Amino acid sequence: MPEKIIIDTDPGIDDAMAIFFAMSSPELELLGLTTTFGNVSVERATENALHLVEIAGISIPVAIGEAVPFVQAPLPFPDFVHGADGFGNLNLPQPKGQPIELGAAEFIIKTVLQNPHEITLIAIGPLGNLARALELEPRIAKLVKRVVIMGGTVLESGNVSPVAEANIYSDPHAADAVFRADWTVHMVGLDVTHKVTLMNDLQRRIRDHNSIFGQFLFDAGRFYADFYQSSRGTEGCYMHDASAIAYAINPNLFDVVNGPVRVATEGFAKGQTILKRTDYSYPENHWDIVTDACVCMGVDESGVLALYEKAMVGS
């Protein structure tokens, strides 16, 4: 029976890859998209989510969520990575659909309460919507099935500072609230996503064999691939958000370390996800009051890519 999921997202080229991956995977049943700021404004993220639903030709709710971080001032949007429109400057026309009346946090709460222990929340943007849902209805922490996030890093260098990953850095206070909640966070961060590269030849195969969204992903992906070529010297692009979908489908493709995680919210370490990896006792108990997270530290790259290709191209 497919796993029921909600994807919390800030589309974003790699978000589009992840969302279409989820839509194409029989192991998952996508119940809705909730949007947040991050790669683009929340208004643009919502338009982009509606575009993805229309391109796929399916009918699922899109709920608009948090527009700014919980505490810190908003950061500039990374248009040099995703383009000003989030889709590599394709400048699509306005979507035909509209977001639902319920906000993102309210949609998450309602869906979880109606489906106790059945919903997996997959967050591939900043974590404000999850933090807001916890604030409004703390009971959901005990009623979700799983919480999977694309974000953070433990040993790998950060992509917005030496120690911080972009989704966490964008709203560190919300991220710390999510890690401190009484649920298990499954963290798919840069320690593994920097080890999974979506090469250009696979992107071309998806373009040539997927008549629904292959051309869109290829066209948008050129901007993303050019960024990685110029900034990292990498052919293709890292599979950040899609790796969280792969984890939701088959966590056995990942090596996981269990332990409590806290997020630094201020100063030069802002956005750092700090995993307690020992059983040592420390003078301060910041990690002792936090439910252990499942933190991905290793990955079967070929297995993740094969799973992605099977969903997006077919066997």
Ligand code: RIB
Contents of the next structure:
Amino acid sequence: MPEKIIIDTDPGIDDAMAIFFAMSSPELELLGLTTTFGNVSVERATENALHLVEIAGISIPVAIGEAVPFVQAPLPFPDFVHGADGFGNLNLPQPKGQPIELGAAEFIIKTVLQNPHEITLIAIGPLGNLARALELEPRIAKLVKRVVIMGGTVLESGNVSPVAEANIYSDPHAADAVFRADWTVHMVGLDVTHKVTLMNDLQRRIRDHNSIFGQFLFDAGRFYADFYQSSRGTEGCYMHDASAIAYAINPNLFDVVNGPVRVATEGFAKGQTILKRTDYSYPENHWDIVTDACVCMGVDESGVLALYEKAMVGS
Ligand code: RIB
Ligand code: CA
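Just the form predicted alone so far, so send over the form predicted together with the ligand.
Full assembly next; the chain just shown is listed first.
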């Protein structure tokens, strides 16, 4: 039986890759998309999610989520990474579809309560929707099947500060609430996504062999590829969000460390995901009240890329 998933997303070009990857994988059954601010505004993220559903030619619910961080002031959107429209400035026409009436948190709660222990939440943007769902219905912590997030970093340098990754940095209070909840967060962070590079030649192969998603992903990905070329000098992009999908499909491709994670919510370390890696009992006991997370620290890059290529190209 395919695993039922909800993807919480701020599309975003690598979000599009991840969502199409999930749609193309028989191991997963995508029940819906919930949207959040992050790469773009939540309004634009919702339009973009509706575009992705339209391109795929399927009918699944899209639910609108959090527009701003839980506590901190909103940050400018990183239009230099994904373009002002989130899809490399393709400036697509309005999508035909509409979001559902239910909000993102309510959709998550309703789906989890109606399918106890069967729903995996895969969050590939800031974590406000998951935090809101926990706030409204704490029982979901023990009723989900799994929680997988793309976010955070432990030993790898951050991408918005030396210690912080973008999804966590965008809403550190929500992220800390998600890590503090009584569930196991499976964290796919920069420690592994910076070890998986989606080279431009694979993106060209997907363009040439995938008649549904290929051309859109290639066209939307040009701006993103240019950002990587100019900022990192690489002929390809880090596989951030799609690595979370690969983890959901085959966690054996990853090496993990288990331990409690807290998130710094203020000061110059804001957004840092701090993993307690010893059993030592510290006077500062902020980690003692937290359920262990499962943090990815190593990855089989070729295995992840092969999984993605098999789903997107068919070989
Ligand atoms: O740090 C990478 C993450 O931030 C990805 O989810 C990307 O889409 C952006 O949201
Ligand atoms: Ca994202």
